[in-house]
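Heads up, the chain below is alone and in the form predicted on its own; it's given as structure tokens.
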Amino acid sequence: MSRSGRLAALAAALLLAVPATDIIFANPSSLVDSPGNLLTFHARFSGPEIARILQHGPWPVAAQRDPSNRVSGLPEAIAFGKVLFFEKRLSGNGGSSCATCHLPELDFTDGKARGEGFVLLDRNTPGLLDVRLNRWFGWDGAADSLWAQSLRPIVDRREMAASTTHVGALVRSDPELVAGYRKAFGVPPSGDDEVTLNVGKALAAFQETLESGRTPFDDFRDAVERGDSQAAMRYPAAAQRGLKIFVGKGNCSTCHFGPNFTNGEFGDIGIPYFVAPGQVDPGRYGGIQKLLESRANLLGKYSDDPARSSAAGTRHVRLEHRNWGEFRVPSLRNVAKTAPYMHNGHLATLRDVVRHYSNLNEDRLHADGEKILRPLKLSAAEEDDLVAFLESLTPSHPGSY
């Protein structure tokens, strides 16, 4: 059993030596030394709640090289792709690059429902930050690698609407991106498809650095794990109160667990996924489908991962009835910072969002399969509670850039 393991099953037992009050609870940390020792919270948590608690850290989470991608963490391939990011003649008309829908002051989102580029599939503009930690891109999943991902909008026609001609042209017209290129791959830029795909990795480079600073809820998390009340005591009591309902009975932290607070798969949770009449977003199943018929996924010959290691969810993936209509469960890092919310911007603040979950309409869930989502029925307090938690999972300070 993990140190975390035992540290909660022996805050469970205290728990049922110890008359409870509203404020007083075991500290998992301090019980291997002193099963005495209390710490005071704001909350009641039980000893499988605290557990939970543990799990969503320690932050941040270690940075490790993408083995699929071998400029990945190269300080060289970062600045080119920094520069690359930020480059409008990339697109076909000169007039956007990846900065144009992920913009830093916005926290790398656009801060729209919905995209502008997209004419098809209309959907919210994911963030950045963080991204190195996705184990699929984008709402779909249509993409199993960063460098896959930051491929597809610059030759997308709803988006940036270029080619592999037209980038491999600039980059081999251009002294700095040349002398950028020479630096990230120790060779010149040749061949358009290889300068393009090299483009991408090194965009990739470059946003495996957007990483979120630490929150209200990570400071309270890791005061609960070494036993310091009077950290634990900083966290406001609202949002000790709305952390309560995220780890018991909202059940949230099911799919929104860990460090990243997601779970990184997929889910159908009632939003509607019709973008016009008769005409469907068909989410991850459609993403499925773009996947393996890629031939930039990580089974493919462009993965530098020789062994395939990258690749197993990939290799396991099939395309199944019940993907209609699912989309990624996001990380809820910086959250507070990126509505609107879910796949196509429907809901238009955090509060839309918990009542969402709280009046949930089962009907509009598929059928087939586990349903794990119940309508949360909150109150009014309730509400305000979780929102708070939510707010605190934002960094205090902005991060820079």
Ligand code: HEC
Contents of the next structure:
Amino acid sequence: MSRSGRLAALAAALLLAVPATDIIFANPSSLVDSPGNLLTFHARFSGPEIARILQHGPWPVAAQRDPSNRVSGLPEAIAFGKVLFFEKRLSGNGGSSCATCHLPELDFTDGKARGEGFVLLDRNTPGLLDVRLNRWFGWDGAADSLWAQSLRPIVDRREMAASTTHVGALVRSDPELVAGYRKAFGVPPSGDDEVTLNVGKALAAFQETLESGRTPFDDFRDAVERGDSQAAMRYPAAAQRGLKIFVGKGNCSTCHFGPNFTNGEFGDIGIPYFVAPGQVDPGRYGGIQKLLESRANLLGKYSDDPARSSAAGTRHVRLEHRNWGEFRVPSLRNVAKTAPYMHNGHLATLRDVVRHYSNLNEDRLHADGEKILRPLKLSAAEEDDLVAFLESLTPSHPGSY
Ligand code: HEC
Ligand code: HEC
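In place of the form predicted on its own, the structure of the form predicted together with the named molecule is requested.
And the full complex, kicking off with our chain again.
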């Protein structure tokens, strides 16, 4: 057996042997040779906690083609989509592009509490890194594919306020856009509806390539898997203690699950959802209504997946009262760089988020089934640790875009 194989076997044996007791790494004494890192002893993980840590990786997740988008993964479509993403003429008045709200230098957010188009929007602009891993799109999951989500802002009167006639005419009239379109789709641009739909699919192909890099947490997680305590101890003590809260008493990883730190579904954590006096954002409830009404959902004729197997999730969606005020569980990768937080930008900093969970007002939880949430009543030091952990989900190097 190779050295790494032996260590992995040792780690596995440890997990099996003492599932519920406090264990740390295979050989704690090997941590002593670097006195500065002795603090790593403070984070002692139980077997179940180690198992939870491991399920947050490995990272990155292998790229997969989207079967509903025939140009998914195609270099020519990615290149064309990139041009379109920055193309202001796509908007009705020529004044804004996708990048006006999703700024690459701000990790594809706008840094504002709520998006600003022709009017102030009700919701926060999400970053687009790792967006390919979403099952639903938008805070309410009103779209079930990245291409359908990408069409929405173009024709939304509050965002880019264009029309399919406008998009069709633009793409047909500009020689460079005609050339890009031809390369991506193998045919020249024709009717307005088809051109607009394909613009959405090229935009999706581009956005699928936006991926966040590996983080200090990923290095730690892989070191735990290998049983490599030397590498594991490079992960700061505060982040380790915060991680222990995250996978332990905080129960955070129940919803912020898996390599992308989200179970992909919707939840209610008691963020106020009033948009104006007497007016509420219905969240997932409204999202399901829009999704089922949309001609561009995965059950419809615009999907390129003949078997419609990618529509399995959509087929099973049912409107239920508990969906009121639910919003999508966001990924936490890169989270230190995407403030402000929540569907309406209600919380300005990660410390505010941690305090929200710490002092949770249970009366605010309007949906049922969220019994996992309890006020955590963290000490100031524990709050610091949880923030340090969340910060360690930020890539050590900027992503590749
Ligand atoms: C006026 C600002 C604005 C513009 C312009 C804009 N967006 Fe957005 N974008 C938002 C907001 C706000 C949301 C959240 C919408 C919601 O939840 O209903 C969003 C959501 C998204 C999402 C869903 C992300 C997720 O995690 O689910 C994608 C993808 C997206 N936009 C892509 C685009 C593309 C492509 C364009 C250009 C065609 C674009 N956006 C133009 C503000 C904007
Ligand atoms: C019941 C499921 C659930 C649990 C448990 C949970 N979260 Fe969340 N989290 C959510 C949802 C849903 C949102 C978005 C809520 C909204 O916008 O209204 C969210 C939002 C966040 C955000 C903001 C991200 C962003 O981009 O805006 C952070 C950070 C966060 N959670 C961290 C945590 C931490 C830390 C814990 C543990 C103390 C935790 N969460 C536990 C469901 C959950």
